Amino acid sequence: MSQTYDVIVVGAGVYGTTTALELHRRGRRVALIDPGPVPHPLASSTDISKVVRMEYGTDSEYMALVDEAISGWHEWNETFGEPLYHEIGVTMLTRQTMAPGGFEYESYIRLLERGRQPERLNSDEISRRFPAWRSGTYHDGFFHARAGFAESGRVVATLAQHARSNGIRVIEGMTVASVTTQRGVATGVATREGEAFSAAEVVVCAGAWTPWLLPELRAVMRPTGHPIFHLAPREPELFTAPNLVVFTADVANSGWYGFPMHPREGVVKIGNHGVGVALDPEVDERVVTAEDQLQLRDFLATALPDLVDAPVVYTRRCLYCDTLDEHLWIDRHPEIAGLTVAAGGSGHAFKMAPLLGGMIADAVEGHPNPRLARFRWRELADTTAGQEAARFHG
């Protein structure tokens, strides 16, 4: 096989199996590198699902930006025959009254912009529509029908498979170790398996690991872990849609978020987007701890009764590639000719992941993208504070 491409793609999580196949669509020779297996167990692009949603507050450019991406998911649904993406809407609930700069407040409006049609709750009719929530616990919010969620693992697995059927070399079992340069420009990869790759173009997809491949990143990137847990409710319809939907619980004040039953696995699964907790992806375990427990079960009492003694079947320390102001990393990279970086997910970018390969494929050319402005190189400080807004951030 050769060892010689156009262009080389670091990491088959989202970023770089949508890259490999967009580049490749445009002509180019492709060949896609992760440790494997496909999708990585300990990477961020894989579990059972990822929340589909284009609520951000604020900020109508990522509205708009996933408006888009969920056109893009219907797409690949009648593309591969198959529904990785289902789009049974999204609660978005609050303790208190929706009010100016809140969370939901805003997002709610921006929908209204936008001429989306989210329709208002309050606590009689969520607790009429979804049965599952503690009467009286959340007072007021919304639910919006075009949001849902991505089969994460199964959408992945689909993308390098169909990377494969179309010619892509896509190399499982080698792990790049480093990016090979000289005089200033990338040449291609070298793995810690003793193989090297040359290519006109390298792209890092690595996730969490993009900043120990490229330690100049290591000031404006760090890895978080952040609880999941999938739990067997003893009354599944109870959970299931659309009894219960994908929701968010004042999840800018609390991180907690969660899906219906899933129609593959018959699991609830509930996650926290929060702080978490700094990680090597080298060398930590991804432990969720005693105390994650608690606080998912002290959720559950005064949010779903009928989950707090639900077992917990299955639990992992989701990995974020975190940049510091928690926007995306796409750009060339300033100081090595023919080396892109795809990477800073930061826990929101699996949603968006129709257009992912899109723009970063506009990045490696050169092509102009005004949405690329937003996620370009960029310098930022060590007391740089997140800007997700749906992010807790306490």
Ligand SMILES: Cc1cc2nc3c(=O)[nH]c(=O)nc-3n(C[C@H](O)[C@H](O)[C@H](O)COP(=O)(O)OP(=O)(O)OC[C@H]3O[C@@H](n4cnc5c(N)ncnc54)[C@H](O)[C@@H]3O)c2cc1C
Second form
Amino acid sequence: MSQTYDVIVVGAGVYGTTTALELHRRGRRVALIDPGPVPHPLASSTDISKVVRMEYGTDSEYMALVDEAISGWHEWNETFGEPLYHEIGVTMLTRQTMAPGGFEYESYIRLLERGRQPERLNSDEISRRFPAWRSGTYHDGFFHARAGFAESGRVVATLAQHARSNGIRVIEGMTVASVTTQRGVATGVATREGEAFSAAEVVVCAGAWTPWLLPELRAVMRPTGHPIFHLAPREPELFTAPNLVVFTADVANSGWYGFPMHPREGVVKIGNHGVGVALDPEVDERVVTAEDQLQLRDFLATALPDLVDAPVVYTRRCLYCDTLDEHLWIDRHPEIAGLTVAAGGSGHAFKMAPLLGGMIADAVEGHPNPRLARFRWRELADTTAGQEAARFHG
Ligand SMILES: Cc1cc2nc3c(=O)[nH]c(=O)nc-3n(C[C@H](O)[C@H](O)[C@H](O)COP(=O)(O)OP(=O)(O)OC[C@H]3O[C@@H](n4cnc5c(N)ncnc54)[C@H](O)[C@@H]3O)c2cc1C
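If the one shown is the form predicted alone, what is the structure of the form predicted together with the named molecule?
Starting with the chain above, the whole complex follows.
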């Protein structure tokens, strides 16, 4: 059975749903295909929360992008009539005094340059305002109010429902096996279920599965697994905003970050934004190991002592689609006309969701967009170092 569309979007995570909505808004007839259910349980976008922060060290380009995205998050809260984004602020804490070259120091300076008002914190201020932290562990840092978290899985569910109610065909239960081409031009997709769909444009937004669907990307894009933990504190009040807000704890040197009590789920989520483990998204198990749990307990013992023996009620190893330089990947395929690839979230793309659809649709339609320059199709040597400033690179 063949069904024809202007555009087929492969993958209904945050990249795919925002792209489908934007191309539909621009008058295209769009189908969105995902094995589902949407939000897919294994998708990176599917979780109770993702950090929304402007802080990117010396990288003013990402800071500007997220500053604009945060205005978009407020609009979405209005449009969808519920708090998908919670602007509770972020604390970025350091064990040593913040110094030039450090992620926190450079972020602080860039915020001031941008006219934002981060509030510097010393260890007394940290203990007074955020009493869950072990006194004396963190000596410096800042609180920034224009930040918080997005309920990521709920965001994708809301966007997908919005897509359906606006006439976008959201096809669940189908896995794209290949992009079909004729003489170097994309003509549609074929699914593992034996279906064929044709379209003038195909956009692959398959997250960590992207280099599996398009093997030519395996040299520059790799799925890596990262642990997250949900804990049930014995004293929830101590971990409820504003007593605790979204935080990074010397993140570029440790990877640790987290969230206060979730307003719906009633848990504290903690994750590690580190090197991760390479995983095959199709076959490898996504488990959090005893070693991961030990590292978590070590962190809590020195940082958040009242959580050190709190029960872990849920764990997950979630996949980043890592590009070698950790910049997003949004561009038309250089050898297949009519095919666009949008992936490479590298553990930090969700916060840009309100702008993703527009950027990806510009790439599909070939509209000049200066923001796409760093996300273009690019050669990356195997030795390329990751550049995301908040990430712990081991
Ligand atoms: C542990 C963890 C923590 C993170 N924390 C943050 C954070 O705090 N802040 C932040 O900004 N970002 C964060 N991120 C990054 C962010 O989640 C991702 O960059 C973003 O969600 C990627 O979205 P996506 O749409 O590319 O991929 P996904 O959400 O994974 O969606 C891909 C979709 O493609 C579908 N698919 C795959 N293969 C096929 C196929 N062959 N055919 C059809 N469909 C297919 C899948 O079912 C899936 O639904 C984190 C990521 C992880 C893993």
